[in-house]
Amino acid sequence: MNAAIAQTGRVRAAVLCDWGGSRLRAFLDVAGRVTAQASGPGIARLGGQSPATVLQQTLAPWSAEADIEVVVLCGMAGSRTGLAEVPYLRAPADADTCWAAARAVRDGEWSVSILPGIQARNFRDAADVMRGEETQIFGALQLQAALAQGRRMLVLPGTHSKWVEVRDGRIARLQTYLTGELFDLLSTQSSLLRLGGAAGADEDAFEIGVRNAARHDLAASLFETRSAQLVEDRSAGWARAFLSGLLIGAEVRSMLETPNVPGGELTLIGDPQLTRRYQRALRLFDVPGQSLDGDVCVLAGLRAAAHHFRKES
């Protein structure tokens, strides 16, 4: 009998969930293959519903077609406003330590394992934290074993970009930049992008922004986003790309100027469109970088965690 088929004749499956602040992504995983996907609101967008109710509604259709052996959640599901708070795991930490620190809760018919986030000192010796990115990182180490050897720097672009030092497979330090959140705030709630025409993005403007950030202070450069529209008749698309280049360039410059950062090739993990932007910025700083798909990495990490919990049960 196929090992993936339970005695009931239904398929045995794991449910793997990446539950962030903006959205819930759930995957029905059968023998290492995603056979169905579902989505729901993020922890910050529940609209008055409880996290438990949202999870039940999202996963309920799968109960009729599969025997769900394990449900694994990473991300903001373990925050104070999530399904159940899971304390941050203190760095340095490897994958096995992370899985062992998970919290098991009962949610209706399922036992749910919620992975912890990581707390660490940053490169300026201040406190820093992450939830969800650690699962992507441990997934990346599963996919590329070489990343678990020596000192490596992994970069996870996003709303809150993370620069993470990994030493021999253990998360050691991390540095957070609010680059994505700043871009959203400045592009939607400031005066910087309210003047130009509606022409599409000008990709040359992105590199101009990066080069500007490499030479000048960010605060002194931001107003050029507005003044170029006023004086040089730049479009809103040009200004948006320029602003993106400024912010990403300032992030890269800041990190590269930080003492004791691991050298060599950087590994970018995230949305392919965003990691391509970071690669363009890194090339302007003469820094090599490879990219891994964030979705592929988080699934690899969640699968590894699910395998751990199956062995423990």
Given for the second form:
2 protein chains.
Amino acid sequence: MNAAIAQTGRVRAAVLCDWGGSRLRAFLDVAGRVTAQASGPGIARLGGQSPATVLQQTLAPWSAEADIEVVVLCGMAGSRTGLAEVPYLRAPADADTCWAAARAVRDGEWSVSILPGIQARNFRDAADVMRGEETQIFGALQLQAALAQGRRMLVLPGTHSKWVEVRDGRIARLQTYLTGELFDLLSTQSSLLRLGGAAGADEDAFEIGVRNAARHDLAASLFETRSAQLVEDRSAGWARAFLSGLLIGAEVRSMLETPNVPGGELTLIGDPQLTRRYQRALRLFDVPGQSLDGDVCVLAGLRAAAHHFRKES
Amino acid sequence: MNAAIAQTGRVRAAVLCDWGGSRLRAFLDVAGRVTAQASGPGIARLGGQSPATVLQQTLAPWSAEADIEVVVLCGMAGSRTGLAEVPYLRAPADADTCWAAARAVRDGEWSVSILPGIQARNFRDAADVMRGEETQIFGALQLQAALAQGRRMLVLPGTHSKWVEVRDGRIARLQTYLTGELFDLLSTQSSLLRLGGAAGADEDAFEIGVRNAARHDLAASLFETRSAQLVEDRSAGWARAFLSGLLIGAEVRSMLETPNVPGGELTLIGDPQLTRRYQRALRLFDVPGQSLDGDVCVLAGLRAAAHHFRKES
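Let's compare: the form predicted on its own is above, so bring in the form predicted together with a further copy of the same chain.
Once more the chain from above appears, this time first in line as the rest of the complex follows.
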């Protein structure tokens, strides 16, 4: 008889949730395999509903088919506006410390564990924070044991791109770049791309943007996105790719110029399309990098956390 | 009898208009004095009306009381979406070249002259453009003859901040920074200031932002606006002033680090509240600066242009 089938005849399962600002993604996990998925609104997009209601509605269909032993949440679920606030855990912190700092709440029939974010110094000794990325990182360390040895740099590109130093399996320092959010704002709301030219991708323009960022500071270069269209007949598609290259290039250059950042191969964790873009930028700076799928990593991290909470109970 | 009174008994006047993206400002000028003012929507805010209609409606009340000999427009009025497109004039260009490149159009009873913008190389040899600022600059040169001698740096802060090198009275090079637009986007639309803390100004925070920009690159520092609120209990007012300091500081540092920019005293031209803010930032970089009122400068420039067109006709 399958070990995952309880005496009731129903399967024993964990629910693993990555609940960020823009999206809730929930996975029904049975004996280490995802058997169902669901999604819901992010913490910043609840539209007046309470987080508890959204969670109930999203997970309710699974109650009928499985014994849900544990529900694990990471990300903005633990922020002030989330299901319940979990204070940031101070770096340095490894996976076990992170799971131990989770906040347990009862939500109806379920025992819900909300993972903390992590607060660390950045590479300029200012405060920095993450919520959710720590779970991807601890997942990556599960998948590649070598990442937990020595000093490693992990990069998690996205709305808020995180560069994280891991020392012997502990998150030690982190630096956030606003790259994804800046690109969204500048490409949809600013005067830089409001000229109405032809759209379409232009991969040369991305590289031109990265090379520009390698030579000049970001503030000085942004307006070239507009003037290239006004007086050099560049298309809106060209300008969009150029802007993407400028912003990603400025991020990469900024970290490479920062003192005391560990060298060697970078590990990119995220959406494969986005990590490919970062890999292209890194190649122009002659920096080696490997990529891991962010979804795979966050599942591995949530699964490790669920394993911890099951042992506890 | 006053020379401005024509034989009809009505005064002879010029209409001087600064028509930018966000606002039309019109001045009725009689013998070098403004006797009435009017305003209307900017070229980017016409709400479906034609520029010609807006101009007619704004100026119509003055037709009854004055003989309008000339109407001079500067700014976005000459852009693709303006009253009539006037191609950018290529730098180097002095005031007379600029007036000579104006486009004359008839608009009902009036002879309207639209001034061109200027296209130049920036200090990194990329294309850059201005529309409207050239008129303020040529006005400043009318007001302070010394500015037309040798190599001078003029700074016109605003939505798109312009740093302009004037050589012997000619606009030679220019560099645009997106500072004002970035501040508007980041302070109203981004995650940096959406945490809902206390508002209010904090002048210390502005200086902290400028000093931060002097040490670190802009990309690396922006997120500190958010993390300072999340983990260091800074108010939204603090964060807003910090962000303003970061952006203005990044602009100033960028130009000071650019090779071949003329040294010496900078001349700031703009809204007095804004030029004061830039003066504070410049002091932290030990750079001397004087300020001129942007409204006074643009009027002086438009008046000089009107004088040129009257002589012509």
